[in-house]
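Only one chain is shown below, in structure tokens, and it's the form predicted on its own.
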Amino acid sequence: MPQAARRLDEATLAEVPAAIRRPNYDRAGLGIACLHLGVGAFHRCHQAEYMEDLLASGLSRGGLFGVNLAPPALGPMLGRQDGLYSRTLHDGTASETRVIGAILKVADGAAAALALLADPAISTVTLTVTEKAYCHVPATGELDEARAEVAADLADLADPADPAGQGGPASLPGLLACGLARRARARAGPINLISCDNLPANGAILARVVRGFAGRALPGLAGWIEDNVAFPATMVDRIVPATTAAGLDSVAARLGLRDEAAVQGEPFRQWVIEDAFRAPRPRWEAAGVEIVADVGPHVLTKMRVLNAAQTMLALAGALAGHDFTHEAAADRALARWVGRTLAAETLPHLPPAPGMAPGPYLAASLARIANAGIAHRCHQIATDTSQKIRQRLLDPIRACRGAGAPHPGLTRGVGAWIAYLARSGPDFGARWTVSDPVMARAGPAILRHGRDIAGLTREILSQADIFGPDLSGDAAFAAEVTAAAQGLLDAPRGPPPAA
């Protein structure tokens, strides 16, 4: 369709057809509540739909301010529509739009969120930067001081003459201890820095690698830390994917105007937040957030069954001609083997977690995946496995085996990774570009192994900081993956999805 003329913004709200909700408060006349770095699609529907709620509501009077440390810059896209976009739920064909409000503030770059996480008026942040942005050692959690970025961190910290570096820290633990060093010297006062990605534990992990980074570069700095800085641990859930150029159209059409900065998703969305604060923040749980004493039982059910689905769906899926994970989902053969994998080798492992009864839970986040409304492309989740795949599908190998009991359609979950990065070489077609820090490692072993999986399964599953000593060491299960790779790529497949 033609693309409409007239932008989404403060001056076009009121142009925004009465059907559809959008802001019933004063933007103007709102502070800030919450400092929020990584203004992506999930977060956009996820937690600023919940503060949008609070002020729907009259219960905040507060907003946020939305910095981007990563492209895609937000003055472009949000700042030019004043922090103004939809937000559009799809179940099957049935769908419903909002406009969002609650995003009044927006910069890019390190120097804001160094400014911001020093001003007194900011006692919260939350964050949503993508698992690899921790710069943490996935089978340990601790700081990765060999990632380049880290690197360069402490080497400028070194410098006397460029205490700050040039433009910023480069790594989020480097940003954060940086940003905090300076709320110190400020007497800013106490702060709650919450994570909201998908980390196994992720507050302890946050603050192992903002703790570990200024043990090495800020001395000094680690007793205040422990005094005054929370890092409270959280599960957060709504399936979000990509907002495609059709979907900027539909949504132009809904709306009668052009939203750059629309975003898609399901009706179902989770919160829970562990009770850990050292500052005051926002009153979350009076939008449906959980406020918990321990986070860890709804963590582990939630990565262990839906995420867990999501990656052997998208893995088997791509292998298998699919484009999307509901198409994935629709698959007899590979919906099958999820439900049955995940019922019998992962469930009887799971903590009991209030309100996420194990079947019901599975059975509904297999629903979910197979929403037809949700075009999730099978490779944006295949993503950065390697910072996923231990909490998916090696941890709940580990519980296996802790208890005794056989994993054949684990182990085939992570045969399904190894066929999916052999798929990107040229010896079976380099079907695919594969995104994902590993391939710095990963690709000139595909390239050495070629069509020997069980050479290429061997080096991969070597990587102790991503399998840990215990499956890395293991030739028996290595000997399974391959059987298990060898299999998904000998099988018959469809065409080639689009990467």
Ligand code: CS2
The other form holds:
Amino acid sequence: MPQAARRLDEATLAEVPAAIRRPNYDRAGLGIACLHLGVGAFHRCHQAEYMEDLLASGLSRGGLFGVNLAPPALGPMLGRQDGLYSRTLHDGTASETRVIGAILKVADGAAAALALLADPAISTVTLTVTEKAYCHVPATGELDEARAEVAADLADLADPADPAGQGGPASLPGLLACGLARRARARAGPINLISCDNLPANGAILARVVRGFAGRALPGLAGWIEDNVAFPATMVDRIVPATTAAGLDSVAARLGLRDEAAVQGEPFRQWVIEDAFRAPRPRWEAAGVEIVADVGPHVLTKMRVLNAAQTMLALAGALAGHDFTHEAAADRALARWVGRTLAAETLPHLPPAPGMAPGPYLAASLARIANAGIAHRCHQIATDTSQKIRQRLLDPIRACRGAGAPHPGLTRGVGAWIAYLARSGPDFGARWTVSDPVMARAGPAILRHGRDIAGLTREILSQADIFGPDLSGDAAFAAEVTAAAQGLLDAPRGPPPAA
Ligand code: CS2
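Could you present the same protein in the form predicted in complex with the ligand, rather than the form predicted on its own shown above?
Below, the chain from earlier opens the complete complex, with every other chain and molecule after it.
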């Protein structure tokens, strides 16, 4: 494919083909309406486009200041493009590209975030930093003080010679607590901290880890947080895989310009935010965001249906030799298992969520995952399963147990995780490398147990921080998970247990 040499930026924007939508507003005259932490592909294809819609219809006089906390550094890359980038939505073979101008500034690192958190001009912060960045114990939601970055931040703050440590706090709870301490000192006023990560009750978890950190290290801050900080819960949704080199090339062909920050996703999008603000915020509802009293039912429905289906198809799909979840969704045996399991075991226990009727939502979710225009790698979704499995599979299993209902299909999903871990070991040909914080513990267990799946299952399930005291201590559950894992290792597409 011929490569366009010039890059997308303010100077070249006019060269973008006329059919492609681009900012129709004066970016130079805008202020900052919102700080966003974590400027990865999901944010650029989701919250940033909602902001773009507000700007395009003249409903906001400010755009976004993005601060990226995890590598790779994005400031220089987006800076070279004056913050401009494109998002392309794929529906099967149909695609639509739009240039987004809502991100006005981008910086990298904790120091930038600390300064902005204390800036009175900033009253709303949204976050997409991945599940594990919250440094919480997945089973309880409490701050995990044993996490290396949390322990390091606590040690730094206890050291009067160098209380900020080198380069600022390393953990998200440490960063936000220190930023809020600065804000309190600067009398910069109330602020909304809005988690947009896929955690159940993400607002409550964010509040807990920030308060937990402050309680340990910043005496006197708790009362100020109580009076000045809102932590609304949210549900965010759009399937946005990591951008590939081939994706960048095809966007360059569309734009006639290189765009190193391009993102690609599906047409569907949804954003629901709890109406619990303390400070001024963008008028998101004018762009279709649902502001509701209780996001709980929306969150449970999305995580237990769409996200659970993704996790089941990703884990079992990888075992069956599929690269992408749309391929796993087209694999009849896998699709049947996932569809039947979620219909029979998950849907009956969901609270009603306005606008998300369970049956149609399940059908729509499976159709979205089957979208062959979206190249979502099974291994990308399988990343950090230890941080995702509670909300996607374990809590639905608990709901079944609470109702005295069987859950063989969901158990098979847990078995798929064990089999996925086992397959990374040398005894199964070291088929892939698992990217997950659990590997610090699971890696040695995989080596030790080799082909002994019962032993591996027992050891993984004994992690109460993931499986909770109920499931981690349940020998019968461990035996069922073992049988499911063994079955998937023997015959990845084999018949699911009768559901
Ligand atoms: C995916 C999600 O990687 C994953 O864990 O399941 O990123 C998913 O695509 C989004 O939650 C969709 O809104």
